[in-house]
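Heads up, the chain below is alone and in the form predicted alone; it's given as structure tokens.
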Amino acid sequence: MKELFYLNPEITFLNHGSFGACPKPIFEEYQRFQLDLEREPVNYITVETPRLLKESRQALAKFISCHEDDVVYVQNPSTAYNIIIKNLKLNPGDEILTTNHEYGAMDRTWNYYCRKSGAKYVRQNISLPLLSKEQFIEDFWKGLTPKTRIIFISQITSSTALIFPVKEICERAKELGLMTIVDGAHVPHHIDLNLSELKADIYTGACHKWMLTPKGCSFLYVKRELQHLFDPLIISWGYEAEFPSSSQFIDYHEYQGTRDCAAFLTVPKALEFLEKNNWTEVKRNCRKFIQDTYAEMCDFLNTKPICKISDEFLGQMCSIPIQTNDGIKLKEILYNQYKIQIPVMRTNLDFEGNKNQVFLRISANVYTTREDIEALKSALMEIRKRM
């Protein structure tokens, strides 16, 4: 299976979680769409692209269990959340309840708009190690106040690689009359996603990570009743459309002038590839690999897991606490001297009294091997001896 990817064989690639890796058959489909665009750009952009986008949205909507007119493609989750957060009518004193495990770009986006509006972004502490859903839920709702208006939460976190019980949080938020916005960047084809059951008001996911599409393919889902609240980031032909479709949401956010939509169009091919290659079994094997590796690496680094090692909290990634004074330097050494691509991330989390904890995050996909882990251990051992 490793031969199906373009990954440089000289690099030990343990970082699928950041930007994914696209198999050759899907990438070839991507290039075919780009070539069709160049062969007849006018007809392709004005006639073929809207038709192909609809077919792609239909395939995606079926996979994530929502209506095709309730989901639109965007380049990345950051774009999706700028559409959402910019349009929220936040008032001074309003509170957005989140966790202290959220993705840094999202923290920055919320902080930017909260400063403009006078709203407050509440990063509720989730204590580590995480041992039960009940522990998480209790920690999270301690941040609730009469001023809370919105819940923002990751379903799978980036730096800590934890699966959070988002369904339970959305259910409780609905009882409280709060809007729920879920960051599912890591979720599509990593863990099961059924939007009709999750009942989040707003959800975004990246297809270019675990769904294996080319880079620049993500989606934004907005509940039908809320879609009128969100104006497009870019005003173009879809606004006050001369020939409107059945969905203003699609018109507003899909038609943005000249752009290459090829990555969006590969979703049907990606889903076909994943089914054909029995990716359910691949994911199961990768989860087992991560769970075994997590315990092993914690023993090797003389540290402890930040969660109970189980399917409840772990998918195809794990974040291992590591003792280092300079995570950036360690990452550079691992890559430049040992050709190991792996994130080393400093956080403001407190784990066992170590504030600003640094995590070494391992991602596993079908191409990850036992030899990759041994190479990482060997490199860390040499670095430790030198430093």
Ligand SMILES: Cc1ncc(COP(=O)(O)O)c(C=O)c1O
Second form
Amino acid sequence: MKELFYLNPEITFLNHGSFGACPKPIFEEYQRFQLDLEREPVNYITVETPRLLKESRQALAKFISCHEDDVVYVQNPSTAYNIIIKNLKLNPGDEILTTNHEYGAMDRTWNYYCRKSGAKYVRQNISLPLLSKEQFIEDFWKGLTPKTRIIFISQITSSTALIFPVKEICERAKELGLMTIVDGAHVPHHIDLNLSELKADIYTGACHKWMLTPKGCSFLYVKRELQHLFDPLIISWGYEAEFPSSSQFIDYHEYQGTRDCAAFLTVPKALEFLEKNNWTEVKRNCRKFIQDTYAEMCDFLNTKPICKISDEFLGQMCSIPIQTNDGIKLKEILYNQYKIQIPVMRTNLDFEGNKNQVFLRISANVYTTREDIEALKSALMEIRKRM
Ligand SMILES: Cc1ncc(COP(=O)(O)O)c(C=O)c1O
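So the form predicted alone is up there; where is the form predicted in complex with the named molecule?
Every component of the complex follows; first up is the chain already shown.
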């Protein structure tokens, strides 16, 4: 199956999670859109792109169960969160309750705007190993205070590759009258996503990871009642629009001047590809592969898993705690000497008495094989002897 992708066959690629990988038929569709743009830029940008974007948004909205006017394409989750956080009008003392497992770019965005406003970003400790939803929920809500205004939480975490029970968190937050912002970068076509059931106020997902589109295709969903709070990051033709669409939210955020929207337009093709190639089964197999591999790698490295090994907490990635005093060097050696592309994640999490635990994160997709894991094990064995 690796031939379906442009991935370099000489590299053992165990990092689908960071930026995804796009199958050839979807990438060809992407390039077709770019060629169409180049052949007739004026008609393509002013007439065709708005029409195709609407079709693409309709397909996406159906897939994630929301209204097509409530979701807009953005390049990446960073863009989405900058739109949101910049507009929140945080006051001194306001608290944003989050976990200590969040993605670095999002932590930084919150830190930036909290520093400017005097608000506080509360990174609640989630204890490891994660053994039950109840344990997570109890840990998380320990961070609640009378000043908490907003909940920010990943549905699948980056460095620890854990699925968090965000539905339960959103439900409780709603009862408490708190705004919920969910970082679902890893979620679309990885685990089930139904926004009308989840009821988060704000949600972001990346399509270029597990939905297999080309890079630079993500989305921002905002609940209808809240959309008026969010000004566009870039003011352009969508403000005071000459030909307004049915959604001011879309007009404001979609028009950004001249730009190439080809990646956004590939979503219908990607969804068709995933359906045609029976991806439900591919995902099931990859999950099983990850769960088996997690147990095996923990044995091999004489360490313990950071969660109960089950569908409840694991999707197509797992993070294995590893003992090393130089994670950057380890990653470099694995890539430069063994041609293994795998993230070595440095964190400030404590696990089993280790401070700042380092994790080796394995992703599995249709092209991942047993040989890839064997290659990793034999490289680690050799490196251990040397280091
Ligand atoms: C939890 C999470 N949020 C966000 C992102 C990506 O954000 P960006 O593409 O803006 O860097 C990732 C990428 O791996 C992620 O794991």
